[in-house]
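So this first bit is one chain, no partners, the form predicted alone, shown in C-alpha cells.
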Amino acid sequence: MQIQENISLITFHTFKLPVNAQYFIKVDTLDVLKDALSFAKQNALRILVLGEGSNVIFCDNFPGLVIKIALQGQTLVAETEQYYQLKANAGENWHNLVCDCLRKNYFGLENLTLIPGTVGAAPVQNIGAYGVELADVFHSLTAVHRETLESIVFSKSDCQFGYRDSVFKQQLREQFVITSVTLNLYKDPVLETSYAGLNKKLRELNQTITPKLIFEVVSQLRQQKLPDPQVLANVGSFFKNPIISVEQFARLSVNYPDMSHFRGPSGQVKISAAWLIEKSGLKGYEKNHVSITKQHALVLANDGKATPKSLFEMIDYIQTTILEKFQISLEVEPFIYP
C-alpha cells in the first residue's frame, strides 16, 4: 500500500483549484481499498473518495485521506429475455461504459453519454440527462462499509433515488465506498425522446430514430452547451434546478410568463436554474478568474487562476441575486469539501 503525503489535488478534480490532500492513495483492488480504510481508521483520518473529481469542489486543503478509486472491469453477470445485466467496477469511466454498451447493443444509456465521472459516482448523484436517469436502468450496487470493511449489496429501493439524489448522497454518504454497479440494459431499443431539446433536434434531422442516433445527437447537444473540462476547468452543471410549489410558480408567472419550467414532484414545479441565472443578466459574468460561461448559464469555469475564495464569492453572488429577484434559493449541485 503506497500512501503519499501532502499531494496536490489540482489534477484530480476538474475545477482544478490549488488545494492539497494530507494523505493520498490510488486503489485498484478491493484489498488495497480495505487497507486504506484501515489506515484511515487507525489514524482517525477523514476520508474523501474520489472518482474523476467531476462533481467535487474544494474550499480548502483536505485534512485527511483522499482515496482515488481506480477499480476497473466489466462483467456480464446475467441475461433475461428483456435485459443484459452488466456489472461495472466503480473506477470505470462512465462515458466509456456508455460507448462500450452501445457497441455491444446493450441499450438504455444513450441519453447519458458524455456525462463526466466514474461508474461508482453515478448512483451517488443519480446522474441524469435528456429524459433518462441512472435509476431507470439500475439493478444494484456493491459497497464496502468503511468501518467493518464488509461488502454489502444495495438494491434499487435501498438506494432511495431521487432527483440528483440517493441515500449515498445523504445519510450513508460517510459510511460506504461504492465498488461496483450492476445495470439492467435492454436487448431491444427503448427510445426516450421526450426531452424538448433532444426531440426538437431529432425532428429537424428527420431520420429513423435509433439508439446510435440518440447517442450522436445528445453528444452534439452536450458539446455545444458544456465546455470540455480538459480545456476549460469546470464541473458541469453547478446548481440544481430548484423545485417550488405550484402556488409560488403561479405568483412568479404573473411577472415572468416565459419562466422555463418542468413537471416536478406531485404538487410542485421544477424551475430551470439556467433560465433564472440568464434572466438575471448573469450569463457571461466573470470576476477574479471565475466565470459563468457564455455557453451555458449553469456552468461556472476557472480560467486557471481561480482560488477557493474567488469561487465561493461567485457562488454567493449568484445565489443572492437569484434569491432577491425571484425569492428562489439555488442549491449547489457538486459536493463541497472539506
Contents of the next structure:
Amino acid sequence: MQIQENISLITFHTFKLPVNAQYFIKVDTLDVLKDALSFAKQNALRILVLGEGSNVIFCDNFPGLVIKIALQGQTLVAETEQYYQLKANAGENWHNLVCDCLRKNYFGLENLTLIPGTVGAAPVQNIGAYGVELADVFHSLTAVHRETLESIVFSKSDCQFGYRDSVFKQQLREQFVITSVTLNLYKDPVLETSYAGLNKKLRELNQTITPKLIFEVVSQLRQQKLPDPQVLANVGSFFKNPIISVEQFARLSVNYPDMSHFRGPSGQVKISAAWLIEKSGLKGYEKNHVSITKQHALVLANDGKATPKSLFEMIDYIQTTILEKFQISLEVEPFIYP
Ligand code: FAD
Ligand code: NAP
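Hand over the structure of the form predicted in complex with ligand FAD; the form predicted alone is what we had up.
In what comes next, the whole complex appears, and the chain from above leads the way.
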C-alpha cells in the first residue's frame, strides 16, 4: 500500500484550490481500499473519499487521509427481455460510460452525457440533467463500510434517492465507500425529451429523434453553456435552486413578475438560483481571482490563483446580496471540506 504524505490536491479537484492532504492514496483494488480504511482507523484519521473532485471545494488543507477511487472495469451481469444489466466499478469515468453504452445500444444515459466525475459518486447526489436522473436507470450498488470493512449491497429503495439527494448525503453520509454501481439499461430506446431547453432544440432540428441525437444535442447545449473545467476551474452549479413557500413566492412576484420558477416538492416553488444571481447584477462579477462566469451565473470559476479565502469571501458576498434582495438563502451545492 502506497500512502503518500503532504500531497497537493490541486490536480485532484476541478476548482483547483491550493490545498494539501496530510495523507493520500489512490486505490485500484478492493484489498488496497480495505488496507487504506484500516490505516485511517488505526491512526484515527479523518477520511475523504474522492472521485474526480468535480463536486468538492476546500476551505483549508485536509487533515487526514484522502482516498482517491480508481477502481476500473465494467461487466454485463444479466440480461432480461427489457434490460441489459451493467455493473461498472466506482472509478470509471461517468461520461466514458455514457459513450460506451450508446455505442453498444444500451440506452437510457443519453441525457446524462458530459456530467464530469466518476460512476461511484453518481449515486451520492443522484446526478441529473435534462429531465433524467441516475435513479431512472439505477438497479443497485455495492459499498464498503468504512469501519467494519463489510461489503453491502444497496437496492434502489435503500438509496432513498431524491432531487440531487440520496441516503449517502443524509443518514449514511461519510459511512460507506461505493465500489460499484449496477444499472438497468434499456434494450429499446426510451426517449426523454420533455426538458424545455432540449425540447426546443430538438424541435428546431426537426429530425427523427434517436438516443444518438439526444446525446449530441445535450452535448452541444452543455458545451455552449458550461465552461470546461479542464480549461477554466469550476465545479458546475455552485448553488442549489432554492425551494420557497407559495406565500413567499406570491410576495416576491409582486416586484419580480418575471421570476424564473418551477413546481417544487410538497407544493412549494423551486426558484432558479441562476436567475436570482443574474437579476442581482452579479453575473460576470469577479474579485480576488474568483468570478461569477459570464457564460452561466450559477458557475463560479477560479482563474488559477484563487485561494480558499477568496472563494469563501465570494460565496459570502453572493449569499448576502441574494438574502438582502430576495430574502432567500442560497445553499452551496458542492461538498465543503475539511
Ligand atoms: P467528487 O467531487 O470527487 O465527490 C463528490 C462527493 O461524493 C464527495 O462527498 C465524495 O466524498 C463523495 N464520493 C465520491 N466518490 C465516492 C464513492 N466512490 N463512495 C462514496 N462517496 C463518494 N452534477 C449533476 O448532478 N448534474 C449535472 O449536470 C452536473 N454538471 C456538472 C458540470 C460541471 C462543469 C461540473 C464541474 C460538475 C457538474 N456536476 C453535475 C457535479 C458533479 O459532476 C457530480 O456531482 C459528480 O457526480 C461528481 O463526481 P466526482 O467523481 O467528481 O465526485
Ligand atoms: P436551464 O435549462 O437553463 O434551467 C435553469 C434551471 O431551471 C435548472 O437548474 C433546472 O433545474 C430548472 N428547470 C428547467 N426546466 C425545468 C422544469 N421543467 N422543471 C423543473 N425545473 C426546471 O439549466 P442549465 O443550467 O442549462 O442546466 C441544464 C441541466 O443540466 C439541468 O438539468 C441542470 O440541473 C444540469 N446541470 C447541473 C449542474 C450541476 O453542477 N449540478 C451543472 C450544469 C448543468 P434542474 O437543475 O432541476 O434541472
